[in-house]
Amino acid sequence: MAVCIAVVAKENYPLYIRSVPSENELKFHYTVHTSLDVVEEKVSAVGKVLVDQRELYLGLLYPTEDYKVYGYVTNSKVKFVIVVESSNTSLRDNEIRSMFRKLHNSFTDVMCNPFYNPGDLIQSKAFDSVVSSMMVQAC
């Protein structure tokens, strides 16, 4: 499924970034980086136009030769980057959907932990575990 999962801080720096493989790791951080100006240019549209403003998803963000880019926004600005491959022509917008629900369930368990500091790199078990099954398709 996934080839690249990130979850990236409000100040736009990473919290947590996997892909696979991992010889791929340098190229996935720089998808992910230039990612985030089409995340911010979508969530500041949201804002001068109508939309409901609960909608989180971003859909896709952009799609590349080799992958297919999603976004997602939590209320506290917090972002998770979704890379997919664009050989995977199965996989739906509704599935994305729940990968990215899947994905903010696990990450509010992370900030309800009393000994995580928020702002920190998230270095959960749980949330690992959440992440190896959105991605264990593509190993």
Second form
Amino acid sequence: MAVCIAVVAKENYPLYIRSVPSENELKFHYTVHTSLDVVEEKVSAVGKVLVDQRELYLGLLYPTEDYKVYGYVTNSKVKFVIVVESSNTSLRDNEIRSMFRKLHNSFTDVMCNPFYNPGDLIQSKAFDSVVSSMMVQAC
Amino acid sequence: MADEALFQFLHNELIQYVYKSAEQGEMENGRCITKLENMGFRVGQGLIERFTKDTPRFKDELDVMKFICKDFWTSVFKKQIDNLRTNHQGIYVLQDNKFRLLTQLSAGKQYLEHAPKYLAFTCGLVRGGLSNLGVKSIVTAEVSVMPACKFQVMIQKV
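Complement to the form predicted on its own: the form predicted together with the partner chain:
Time for the whole complex; same chain goes first.
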């Protein structure tokens, strides 16, 4: 399960970021921030060389010693980033994919909420609980 | 079939409401079109988020416009745009020969002057949808013969 989940707006500012409570929360923010460059790279490569790679799910962005970072970009250029622990080998690509799917569905609901202004921080409880269900339960 | 009528009725009432409250002096008349357009903008943003959820990433601007003409138009107006033209320099003209929100109005010249208020919401809808896909644009509409209308989309290059 994920240790950090983030939603980043079209203009690359965070809309939502949540990580497991730990002493180095800042590190996750840093990891997500760094991943945006990789996302940019992958998205701009679309339509040039790899025509068939037009899926919203971007796959593994980069592995670090302790974590693996996965990315997803919606058609509206909103980015989702999920960080999982490298030690967690039971997690398959398909499961990550379905996590992004669930995240995207929930985000769409937030966007269609008339009380939500596009571009604001996400404070929806429904979204919160979807994220909670995907986070590491232990702590 | 009922769901088609619902949107149309709601849309009609929306226009009535905006213009009625303008009459009562809550705001000046010229602002009505803008208000309707802004409502459409927000709705467009939400709709496009939902419609593009399962579609692959768009290749370019033309790809986006085709999506608007086909999928988006079909979902909202139950038909596709009849004709899409472009000068390949950021101007697109979307022609609908039987625009659904105008079909209930007389086909003659009688209500021609009222047509703009029935198009404002849709202009906003398109502009909102495009803006959420990262395409900034200006959308205007024109009517010459009643149920047919043309939307002109001008893409604003940064």
